[in-house]
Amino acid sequence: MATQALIDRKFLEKLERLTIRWRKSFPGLVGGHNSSRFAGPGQEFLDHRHFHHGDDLRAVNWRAYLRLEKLFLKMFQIEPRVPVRLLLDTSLSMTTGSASKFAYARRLAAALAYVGLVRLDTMVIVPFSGTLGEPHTCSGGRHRFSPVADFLTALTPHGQTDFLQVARQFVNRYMQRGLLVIVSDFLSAQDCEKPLQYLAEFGHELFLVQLWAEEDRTPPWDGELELLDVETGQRLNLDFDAEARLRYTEEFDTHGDQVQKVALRNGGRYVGIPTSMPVEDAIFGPIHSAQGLR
């Protein structure tokens, strides 16, 4: 099944302990990770999840416990909710590297979507390359995860990244401000910093997740090379040695620093993740440390 191909059940169980976090206050909006999601008048019951240490005992379904001898937490919906959108890079540059950034990005998106589903947040996954693709809305509880996994599995990489066009389309399509998670290698022939700044100035909270293969940051080759840009088709001939490799890595790190600065100066967050790091370690390591999840 598509679900198991992206994330195994053991990983899914670990994800149930997490919550998507945002920092900004959006007027008139509340989020599914507020403590008031558990109980209170005027709330609509939607789902159960496993009980974890630190959860509110008042929300335990004690009838279910008497029957099954297991603790389940009742989950309620509160409206309106903070919009959570995830922009997923599907451009051809995501296919480079011995470990596919595209496959990694889909698994990461699936994990974040599952966290949102368990906590009853509504997340919209929007693939992009030169333009925005068709979105998929994730909502309604963990039992809605299979369609999410099917959607992600069906995506195919194509096209050239155009962050400016994507940013313009995004602010026109999604007028309501919210948390914007962007999963990408941020490698493009065009500038990506100004479009990211544009999204932040429009009022969205940025959470930037930059992925790279080891070859992206530290090319392992030596000698005379002909490099092909998979997105533009342009070719570059160069003589590669240890000194050139060092300069290349420095430029790559500088680019990542610039992407990070866009997020931080606008009150957002940034995480850089090599595809050599298992997705589970990325979720419970750098993403958790950056307070993208709690």
Given for the second form:
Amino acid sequence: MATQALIDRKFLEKLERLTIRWRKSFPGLVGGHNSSRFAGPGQEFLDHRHFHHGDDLRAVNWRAYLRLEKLFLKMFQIEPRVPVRLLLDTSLSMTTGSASKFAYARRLAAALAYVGLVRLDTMVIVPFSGTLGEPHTCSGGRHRFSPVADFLTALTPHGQTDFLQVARQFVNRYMQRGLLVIVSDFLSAQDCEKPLQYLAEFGHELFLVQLWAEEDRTPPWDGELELLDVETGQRLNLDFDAEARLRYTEEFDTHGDQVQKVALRNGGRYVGIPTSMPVEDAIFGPIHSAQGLR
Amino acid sequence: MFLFNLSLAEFMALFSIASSVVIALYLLDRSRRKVIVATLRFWSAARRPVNSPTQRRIRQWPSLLMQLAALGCLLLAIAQLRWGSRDAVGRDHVLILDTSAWMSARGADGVPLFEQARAQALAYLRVIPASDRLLILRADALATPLTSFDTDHAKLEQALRSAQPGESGLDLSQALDYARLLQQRSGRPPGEIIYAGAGRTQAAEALSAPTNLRLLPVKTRPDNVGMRRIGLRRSATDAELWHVLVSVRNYGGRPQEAEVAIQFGRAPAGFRRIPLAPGEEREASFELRTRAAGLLEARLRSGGNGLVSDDRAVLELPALAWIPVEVCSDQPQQLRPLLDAHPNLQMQFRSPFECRNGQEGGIVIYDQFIPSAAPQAGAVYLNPPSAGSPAPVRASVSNTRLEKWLAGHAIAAGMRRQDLLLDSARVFEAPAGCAAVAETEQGPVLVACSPADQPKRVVLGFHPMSASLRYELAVPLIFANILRWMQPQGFPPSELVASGVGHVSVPVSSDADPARLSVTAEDGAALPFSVHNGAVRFLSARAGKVRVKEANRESIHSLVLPEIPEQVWDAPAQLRRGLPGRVLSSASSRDLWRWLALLGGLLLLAEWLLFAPGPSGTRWPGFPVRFPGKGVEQTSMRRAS
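The structure above corresponds to the form predicted on its own; please give the structure of the form predicted together with the partner chain next.
Full assembly next; the chain just shown is listed first.
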């Protein structure tokens, strides 16, 4: 039931052919599907280097030794298993707008998790708002998707976003570096660039998916407005017109650009998706184009 | 089309008030659109100060207009908007049927006035429209509805036929006020107030007729000579002599000669012939000597005798009873003048040694001594010695003055003097159950006791015939009050009046307890009464005797004559008279309030669905909606992505 509520069967079939991609080279054991610059027990030759005491003698290029009388060590390219962590924003700001960003984010997270499961990746889905929530780890194939769907369906929006606290908890809890997918509207009272930069500097590859409702970017209202911040409860009275709407949209886009800069500057990726776009179109459109999936 | 419950001005006023409230609520609550947003950080850049915080604008005109329309529909439903003519709506009439005593009078044709009035009322009943309701009010001294507002003509006719004239006079002013009140509270348009009667009423000159009054006058003016009042007064010099006064009035328009005869114990006691001009009232006086009780009957005979019930009246005369008084005194000559003034006292003077202590009953007076045996009758102790005094003696004083009287006590009735000098007196301690009737500065000197199971006692600490009091006028009064208090049945009323039925006011003692008062009719039925300004007021609508009982006394009121007001109301000429033309209600009015209420409800429902929907409500672009589980309004705008 939960699976059907989140993603329909046809969409799942389309997701079968996709793979989660990451750009960084992470150390790890064999079993992944993205090559790494780190040498290891792979099959494909990568390079030679001088032999050092303690190296495995089985990797010594004996032919080169016979010809040059020097010990060279053969290095092979590996495709390590890299953990994929998906941070899902469950703060109250995800509930505003005519189309719920939270529902959209859950469907998107479900799609990404299904892709990871199909490719035998280890996925960790972590909800967050002010702090990190209880994670859900899944791996081992598509037949493990049902618990994921149940977990996502059971989530409820609550709390106020605190990216700094979340980043601190994340780096403390997950020491092994990997791909970090953050699905959020990145709308909070504080800036989110510094915490994101902190995560990137720790070694995680950022894949930022920013969601917004149309009203978040282009408020349709005119006249006297009494605004209520859904997270902080603060109120603001103002007059709103077309000119103010332009300034607002400009500010919103600037904020998106800053988030995008953080991702790109650190070798990550950024995708901005309005909730008016169907999830299927988002997967095979912007996310695929940004090489988040291939 | 017209409003049934409200006038147009009332409706407009109510609608204006309600609309103002609705618009004010809109301005207070909905002029500023409430929006929930994810964050306020980008809004600060777009912030522009509010132009004028006090100027508010209505943004949801369709919602406001729908609410105002719904309000108007509901108010119109309350006002009972009707389609049709106002005349087609049934009205409420009140028919005042005169059932006063005068309506029993017969004209020259021998038909009672009441029958004529009843015939007029029945004729009126036949001409009113079937949709009109009629209430029949029986009017004499007290207006009483015979029916409720009813359209059932058979039921109304039955009520009219069962009505009979009473014996009290008509109070038309009260009946008209009551009829107006009934029409105001009926809930339907007021129709006519119809009066069927002869118009002989109290306070006729002060009567103000309502504009919707219709008169069904009785044309016959019967000739009648009747008694209005019989008064008896005992002679001041001869207790056995009664002065009898009979008031007679000529109600007709022709001179009459009345013959008044009185009988006592069925024996003729007097006869007078009195000529009476039209409207004249005269009195015939008689003298009757009797000591016995009996019935005094007065009869009247005249040429014009339209009303029989005021031609005969009977009064019950009380007997002049003897009160045995035993005076035990060494100096009877001092007390004899005090007691001789009362004609119904049967006195026996004895020396203290021969005193029988009231064995014959009545009253025994002990003059300055204490008997060896307890008295068998009510006892009066005059200046008793300290030893054995019925009231303990506190002190003996001399040259003191009586300063204080116990107001309300029968012995102190009429006593105002505060300067009575006492040569010598004994001051008592008032025992429990006794009242200190008179006091000096040092204490009580006159004590009255009325024990529950024993004869009454009065103890005087001074001698009433002492040198200083012998010539005081207050002394005989004190003694008379003492005798009256001890033997009230021995002092029958010196005045008797037979008057008409109706409102009666009887004086009672100022401290009378209403819970211990009772007013009963001749058949024993209790009459409602009120106590106001020291008088019992009640209404007796039927002829007979009415007994007013207080704690220890009873007065009998002979209300044996019918009450006939002196004046006939001269109704203004502009009032409608006679039967109306037949009113036909061919057109019927249609009541629209149900449809208006339904429309108002639907408008409110539509407004609620469109502008304030519930969890599954339809969301219209630009209108506030409520998201599930949040309880706060947000704004939805569907735009093409």
